[in-house]
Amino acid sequence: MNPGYMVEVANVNKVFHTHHFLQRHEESGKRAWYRKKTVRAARNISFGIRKGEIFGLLGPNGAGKTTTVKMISGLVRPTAGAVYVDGMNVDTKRLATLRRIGVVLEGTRTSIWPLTPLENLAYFGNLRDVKGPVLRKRGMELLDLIGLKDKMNVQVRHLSRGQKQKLAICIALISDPPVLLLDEPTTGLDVQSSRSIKDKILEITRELGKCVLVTTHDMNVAQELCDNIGIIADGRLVACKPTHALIDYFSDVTCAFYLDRAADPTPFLGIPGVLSAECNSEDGEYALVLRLIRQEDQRSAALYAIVELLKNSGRLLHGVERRKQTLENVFIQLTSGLPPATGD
């Protein structure tokens, strides 16, 4: 255990055994179950998370990102290892670790709709035993926070899909918990509202100095709000690193020259440090795209070597871009079974 982590997975394990359940048999008017088969959730996962970071948490469908939260907020219990929040034993001591956790779960039925923000943080925050005046205080404090103060008293069936969103939040938040954890807080929502659901984590991850798990689809999201990034496929944490550390080590440098007219790659590729060469037609100009290699002087030698040719051809030069490599790039490549990037 990292003392180091609020939130903390070791080396966790999860298998589920599911069953079939056989109609009555005609002749025996028995009925019978039988092992359908055996799935791995989660293989030997371990990361963690420290007060004041958002870590987000990706992967395909069925990949095992819902059973790891679950297994943080209690809900399931691990095959193998531990999950540690505040370093209390989640399997061991979960009253207390519930205690220190808020959940916001994906949809809008988080909240209570015929009352008021204000009423379900009043009925939400008795569950957590928080009453009378801190309650009312805490529950003031954090709609005004989150931007639904001159909402308070308005019906939740009345508020918008963001608004919703932002009233889930505040009931997370309720008891104070030092970990949030956030499934899906963006989905359905339109650029306004997700734009302001991505501030208020923000603002609420570092002026409170929360801790918060962020699973997403949305891979801009993510790379917007996550301080670090684990992507999950099959059951395996194929990568877990800093969010521009992930993006680094598979970022290639890769540069498209736009041409008048369309080029052979083939001659290009004959340049040392060229490694790749392709042209492409885009919006009426042509892209001649070179993934180059990573060391400067050899790069700088063959972009050199590129516009001599280039310029020997006759083609008109009518810009360079160097390519920026994307979260959304690297998830479709680790997921895609490249090699691992895992780390610290």
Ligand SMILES: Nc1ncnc2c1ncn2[C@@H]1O[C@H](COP(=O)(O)OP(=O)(O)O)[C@@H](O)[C@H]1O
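Right, the form predicted alone is done, so what does the form predicted in complex with the ligand look like?
Since only the chain itself is given, any partners or molecules it might have are not part of what comes next.
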């Protein structure tokens, strides 16, 4: 246990067993009366979050993000390993740790719909031992901070998705917990609501000094919000670094050369500075997609060499495109074991 961390996840594993009756097997197509399946939703996950810090857990659907959040909030018990909140083991001191965390799992389903935001805050406040003038004052402050003050007397069922999500964050904060866990806070929201939620999360963390965990499958959300990012795929934490370091780590450049005919990628791999090469057909054109080294002078030399090689092969070059690094590429690289660009 590291005393510097407000939330610490230490070598956590989670195995789910599911039981299926009368189901067809995916591969063989055979029907069986009963079949047991095992899903490893978390494999040896370890990370820590300090006070005043936003940690992003980034991964595709089914990676194990929600499971991790649920293990921190004690809704799911790890098969092995331990989770500590404020130095206390979540498994053995569950109720005490629950006093220190606010959780938003599926924000739109958190609140009671026939009640107004103010009544919701009163209800959940009472459930967490907040009462009287403190409750009223904090409730108003939170609604003001998040921008729901004009809706405070409207029943939740009449609110939009984004507003419900904001209310859920207020509910999680009503007992002023030092830790805030947000599971996919911007998923399913339009650009504006998503923007506004991101701003509010930043404001809350900086102003109230919370320790925040945000899960997302959106690279941009993680990049804009988080101080540290953990990338999770198939239950494994494949990278865990400060945001800027992670971006550097994966900032090798991908370029696509559009051609009239297919090209054999093998000779391009011989050029120094080319990390990988493949040729795909895209909309009747052929795209030669090359990953290039980050270092600029070497990359420049490589690019000239590529153009030279293409020219000599007699192909028509329709265009050149520099592709943005996407989360998808990062995943493919991280999970396929390809080396990241070695620039420095």
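Numbering follows the first chain given and starts at 1. We call the rigid core whatever largest set of C-alpha positions still superposes within 1.5 Å between the two forms. Bear in mind that the values here come from a model prediction, so they are computed numbers and not experimental data.
For residue 50, a C-alpha deviation below 2 angstroms is recorded between the two forms after rigid-core alignment. Comparing the forms between the two forms on their rigid core, the Cα displacement of residue 271 reaches 2 Å or more. Comparing the forms between the two forms, the C-alpha position of residue 140 differs by less than 2 angstroms, with the core used for superposition.
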